[in-house]
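One chain comes next, on its own, written out as structure tokens in the form predicted alone.
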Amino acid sequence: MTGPAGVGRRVAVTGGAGFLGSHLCDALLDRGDRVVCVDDLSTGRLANVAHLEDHPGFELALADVARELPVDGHVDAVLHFASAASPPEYLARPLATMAAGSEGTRLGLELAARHGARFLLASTSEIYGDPALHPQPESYWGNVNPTGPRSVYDEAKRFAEALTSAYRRTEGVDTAIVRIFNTYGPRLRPGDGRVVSNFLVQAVEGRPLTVYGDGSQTRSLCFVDDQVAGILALLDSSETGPLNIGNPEEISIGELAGLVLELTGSASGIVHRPLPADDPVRRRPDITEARRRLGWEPVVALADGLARTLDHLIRQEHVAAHPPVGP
């Protein structure tokens, strides 16, 4: 990689206008890199990126990367960030979720490998599939339906994997894969179906908090400002990968809903639906080796780290103007 961190290397960002996409593009600005944000805004909005418009080391590129990936000059870093993320987005885009996943790859490597530059995929804790094993460390396969209405995304990021290790393997390009366990934050979209900011509207707004099966089904939880420390120390650094990047912290859905009432002080009640095709029952990272190999680990607490996103989630008014219900 061109230069050291910080000292205007030029970086390709595709989602770089989605919720995590946004915040990396920020935290490279902050540092003195430069970026060219790719996206097309399926899922994206430009509202995550509107404080960026006037800064001089930004540059903003509206295209779908599974068809180009128009940027033009050199890079020294491409970050492969373009997808769908959360369940619903998906399912109603599989065919563009898997294409970005393919050809989108495909041709971020080419744009890293014609310019020497280093190459980062976003890969996913998907990839374990509804694990056997628990916590996961990288070295397990996992435990995936290759056929059901989840494979869209955890088979595209597979091949994902696959692609960027044949890359490395035949064609020398330097790269580096990132397995990306839940994450939450400011900027999440309400109503995107991610179980933060789910619970969050909709105790803010005095509906029911809505709990899939019986609640036992656990997640871990990491505040975007540590995920993009880990995936920056593991750019920066010789590393391949892939390296877990997640908080170790269990909660179940249950417990979840329940801080997120005591924090928005309000009287929604739970109801339970359902659990969804394929829906993992427990999802913990092994991070021994980020640890190791990357000094890193998560600092935020979730209690922190919910007040911060429901801070966020009010003064934009991505929620609507209700006060909380209850006493």
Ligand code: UDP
Given for the second form:
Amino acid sequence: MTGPAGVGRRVAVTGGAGFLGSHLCDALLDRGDRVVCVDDLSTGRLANVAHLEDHPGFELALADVARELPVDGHVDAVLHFASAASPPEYLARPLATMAAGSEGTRLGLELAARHGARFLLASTSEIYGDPALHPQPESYWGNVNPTGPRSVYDEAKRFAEALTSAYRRTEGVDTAIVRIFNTYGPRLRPGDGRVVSNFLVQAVEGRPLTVYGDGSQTRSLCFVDDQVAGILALLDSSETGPLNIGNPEEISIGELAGLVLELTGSASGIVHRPLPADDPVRRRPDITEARRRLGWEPVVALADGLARTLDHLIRQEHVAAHPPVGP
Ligand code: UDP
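Beyond the form predicted alone, can we have the form predicted together with the named molecule?
Shown next: the complete complex, the earlier chain at its head.
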């Protein structure tokens, strides 16, 4: 994107009222950029951007980006973050998820093309499916079930990567692709069904933590501030990616449950539930490329990040009003 950060560049953020999108809006505004947040509030929440309502650099457009991208005036960058991201949420809205990844991506690329803006696609570790290679480098092509339930998300994102690459090659759009690994932090919505929000809410409410399967499957959890720093470093660079942004510290879901119980001092036990279809057995980013090309690496330890997430849940959310959901 042209010009240095913090000199009032104008950035469109689709999904800007979502968990990750709203943190990006905050970070962009904090450094002096202006933000047009586009969100249909299907999984995003007005509460995530309510504190920005009176900010002179902030605009909000309520729209479904798979249908329209109502951004008037010049933009210097388009960040396409609109999509359901939690498995229960994308499984509940399969067609909307595919539309956000396909037509939503196309409209974002067209907007960027019209303004000569940089386009940054929020892709995902789900590109790798249930990976046969561990940890996952960007060069790995993945192991995705193309017709399984998770394919509505995985294949939409894979299509979005292909479309972004095609616009780069044939239309000359300045593009970047970030592959986001599991991210957690304040503003995770209680009831979104993700493992961190479910476990924290269950522990606080004194209900058993729902471990799917035997809990031996692994994930690598990145605190949202680290994730945002990585995404902005990519935005400000001339790198095209795809680049993995995530925390390579890997933990089994069973261990995570234990850590949450310890952290919260909760007397909740653990209950096992069936493993969802095609749930990846293990996941850990190889971040060699992000370190080398962006000079970025995560700095927040899991216990610290979980404590900050818990603090936000207790202070800001009515956790009892949103029971966790599962498959
Ligand atoms: N999971 C779990 N209990 C829950 C929610 C999730 O054991 O209440 C497991 C899930 O089966 C997966 C991991 O935690 O193995 C991460 O799930 P999440 O939905 O957060 O994201 P994913 O990485 O699967 O997209």
